[in-house]
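Next up: just one chain, as C-alpha cells, the form predicted on its own.
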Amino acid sequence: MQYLSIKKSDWDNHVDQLLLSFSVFAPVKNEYSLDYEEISSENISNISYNIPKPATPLKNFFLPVKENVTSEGISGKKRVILGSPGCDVAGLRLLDEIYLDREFNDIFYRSRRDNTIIIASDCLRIQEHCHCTAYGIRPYPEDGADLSVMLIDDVVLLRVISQKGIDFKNSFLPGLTPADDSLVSEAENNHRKIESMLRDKWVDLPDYSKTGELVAGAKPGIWKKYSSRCVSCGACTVICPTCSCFLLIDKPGFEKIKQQDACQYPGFERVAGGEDPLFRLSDRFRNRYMCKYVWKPQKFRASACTGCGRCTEACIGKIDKNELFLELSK
C-alpha cells in the first residue's frame, strides 16, 4: 500500500485548493459534538482529525433523510468527504450491495458514490463504546475508502487504498512525496495499538457470527426485558451506519417520496386492514438484531453491524446492545 507524506500546512492549502473544485466535508469539533461541516477557507483549521467518530454517519450523504425520487435530478456535483472513521467505511460496503446490485440499481445511489472521494480517517484513540474489531472491522481502513488520512506531529501521512485514488492524488494533490520509513512504521504501530486496546476492551464480546447465533436462539424474555426502556424513538436505526429501510409516500402531482424509516417505529410492518406482525413493543425490538445479526447475513456478505456504537450513545433508554450480547453469552 502506497504511503505518502505532507507538512501539515501544505495540506490545509491542498484542502484550499480543492475547494475550488469540490465540496468538502470534514469532522469538527464543538462544544456538544463532533460532526461534518461544510468546510471553508475559514475553518479548514478546525478540522478534526483521526478521533472517532462525527455524530452523524456516513451513510447520510448516500441516502438522504428525504429525497423526491422523482422531480429532483441526478446531481453531478463532486465532493469530498474527509475523515470518516473505519466503521463507516466499512458500513458502505453492505449500501454498496444492496443499493448497486445488478438487478436493482439505485441511480441516486450510484450517482452520489460516483462523484465522491472518501478520504477516511484512521482512529488513534477509542471511545467507550467502540468495539469494531470485535466484528472483524479494522479502525483503519485497508478498502472501501479511497485515501486515509492520519495526522502525526505536523505532519499528514496518506494511505492511497483505491484506483479512484490514485486517480484523485495524481490530479488534485500535486507535490506529495512518498512517505520515510520511519514515519511508515510509526503509523503501523499506531495501528496494532489501537486494536490491541480495542480487542483487549472487548475480549467477552462473542464475535459477529457467533452473536447471530445467540439471537437466533435468545428466549422471549431477554427481549421483553431490554426493550422494557424502549421507547420507540428510533435513533439506533436512524443513526445507524447500515439501517437503510425506507418508505415511497405517494404526493399529489405523481410525486415520491423517499424517506427514511426504522423498524423500532410502531406500524412499520402494518398492512392493509390494520395487521401488524410487529405490533408489540419487544418484537419490534428483536426485529432489529435479528436482521442486523442473522437475516443480513444470510443475504449479503458485508457485515451490517459495524462496531460503531452509536445506537448504544443514542438511546433515550439506556439500553446497551453489547450487555445483551454478553448476557447471552454467559
Contents of the next structure:
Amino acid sequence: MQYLSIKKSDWDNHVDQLLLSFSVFAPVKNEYSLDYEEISSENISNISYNIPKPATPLKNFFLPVKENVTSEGISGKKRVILGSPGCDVAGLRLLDEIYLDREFNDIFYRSRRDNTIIIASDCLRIQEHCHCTAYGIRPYPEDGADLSVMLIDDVVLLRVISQKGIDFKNSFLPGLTPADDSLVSEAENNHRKIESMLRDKWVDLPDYSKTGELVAGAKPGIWKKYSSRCVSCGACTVICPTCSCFLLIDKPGFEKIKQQDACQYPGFERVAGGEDPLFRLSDRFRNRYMCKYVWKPQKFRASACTGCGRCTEACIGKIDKNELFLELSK
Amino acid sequence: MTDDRNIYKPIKAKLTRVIDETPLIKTFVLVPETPFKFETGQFIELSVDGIGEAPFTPSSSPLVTDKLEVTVMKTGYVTEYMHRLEPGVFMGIRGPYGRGYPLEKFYGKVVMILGGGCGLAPIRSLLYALEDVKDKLEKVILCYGSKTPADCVYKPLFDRLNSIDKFEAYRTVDKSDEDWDGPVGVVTSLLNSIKYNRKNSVAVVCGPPVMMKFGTIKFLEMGYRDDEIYLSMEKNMSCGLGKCGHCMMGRYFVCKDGPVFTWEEIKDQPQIWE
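Mind pulling up the form predicted in complex with its partner chain next to the form predicted on its own we just looked at?
Below: every chain and molecule of the assembly, starting with the one above.
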C-alpha cells in the first residue's frame, strides 16, 4: 500500500480549494457530539481526524431520511465526504448490493454514489462500543472508500484506494509526496495497535457467522428478556449504517416520497387484511437480529452489521446487543 | 444492465370499467398508457393518485397486453378509495414484479387448484394461462370456496370452465342460503370426493391465510410432496423491488423471490400465515 504525505497546513489549503468544486462534509466536534458538518473556509481547522465515529451514519448521504423519488433526478455540486470511519464505509457494501442491484437500480442512490468522493479516516482511537474487527472489518478501510487519511502530528498521511481516488488525487491534490519510511512504519504500527486493541477488548464476542448460528438457535426467552426494555422507538435502525428499509408515500400527481422506515415500528409488516407477522414487540426485536445476522447473510455477500456499536449507544432502553450475544455464547 | 429508468415511477392506466363482483369485491378494467406484459402470478403495485398504492395480482389473461383487470376487495385505506372510483380516472401501475407460476413445471400433470374468496383473482389469470397450454396438461381442476354464495367472484367462470375440455370446476360455500343447493363446508372438503390422478399432480393454493394454511396441511396429508404445493403469498409488498423490507418473510423478499413459492421453499420461514 502506497502512502503519500502532506503537511497539515497544506492539506487544509487543499480542502479549502476543494470547496470551489465540491460540497465538502466532514466530522466536526460540537458541544453535543461529533457529527458531519458542511465545511467552509472557517471550520476547516475544526475537522476531526482519526476519531471514530460521527453520530450520523454515512448512509444518510446516499439515502436521505426523506426524498421525492418521482422527481427528475439529482443535480447539483459534487461532494467530498471526508473522515468516514471504516465501519461506515463497509456499510455501503450492503447498500450497494441492495440499491445498485442489476434488476432494480435506484437512480437516486446511484447518482449520489457517482457524485461523491469518500475520503475515509483511519481510526486511531476506539470508543466504548466499537467492535468492527469482530465482524472482519478493519478500522482503516482497504476498499469501499476512494482514499483514506491519518493525521500524525502535523502530517496528513494519505492512502489512495480506488481508481476514482487516483483520478481525484491527480486532479485536486497536487504536491503530495511518498511518505518517509519512518512515517509509513508509524502508520502501520498504528493500524496494528488499534486492531489488537479491538480484538483484545472483544475476544469473547462471537464472530459474524457464529453470531448468526446463535441468533437462529436462540430460545424465545432471550428475546423476551432483552426486548422488555425496548420501546419500539427505532433508534437502532435509524442510526444503523446498513438498515435501509423505507416507506413509499403517495402524493397528488402520482408522486412518491420515499421515507426511512424501521421494522421496529408497530405495523411495519401489517397488511390491510389485518395479518401482522411482527405484531409482538419481542418478534419485532428478534426480527432485527435475524435480519442482520441470519437472513441478510443468506441473500447478500456484504455483512449487515459493521460493528459500529451505534445501536447500543442510541438505545434509550440501554439494550446492549453484545451483552445479548455474550449471553447466547455462554 | 443498469439503465436510467426510474423504478419508483408508475405508468398511468385509464380506468375504463368497474365490475361489481360481490358486495365487497370489484374488478377494475384498466388500459395502460403503454402495453403492459406480465407473467401469470406476478403482481403489480396499483395506485390511487395521491392516496396510496397496494399490491395486486392481475386477474386477467397474461396473453392480453393492452388491457389489465385487477380484482380488489375493500379491506383497507387504499382499497376503500379504489371502490369509490368511477370509469375515466387514471390510476398508477408499477411492475410487474416477482416470480409467477412456473407453467412449464405443470406440463403433463393434473393441476389441482384450491382457491378461497378473493384468491380466485390470481387463479383466474392462471386459468387463462393454463387454457392456452391445455394441450400440454393432463387436467385442470378448480376447487373454490366462498363464505356465502353471494361472496363468490366471477360466477359465470364456473360454467365456462366446465365447458372446456380437460377443465373441471367445483364450488362450495361456508354458509348456504335458500338458493344454494351445492356443497356446504370448507373448501378442502371438496378434495375428498374428486377422483383424479393424485400421483401425477401439482397443487396450487391461493386465498386468505387461514385457508392457505389448512389447504397446505390437507395437501400434505393427501401425500403431495413439499415441492408439489405452490402458494401465492400475501405480505406487505410495498416497493415491489426487494428494497423496502416490508414483505420480508425470513430470508425472502416476497415481492422479489415470490409471491409464488413452493411449500418446500418457505416451510421453515417464520410467521408465514400471520
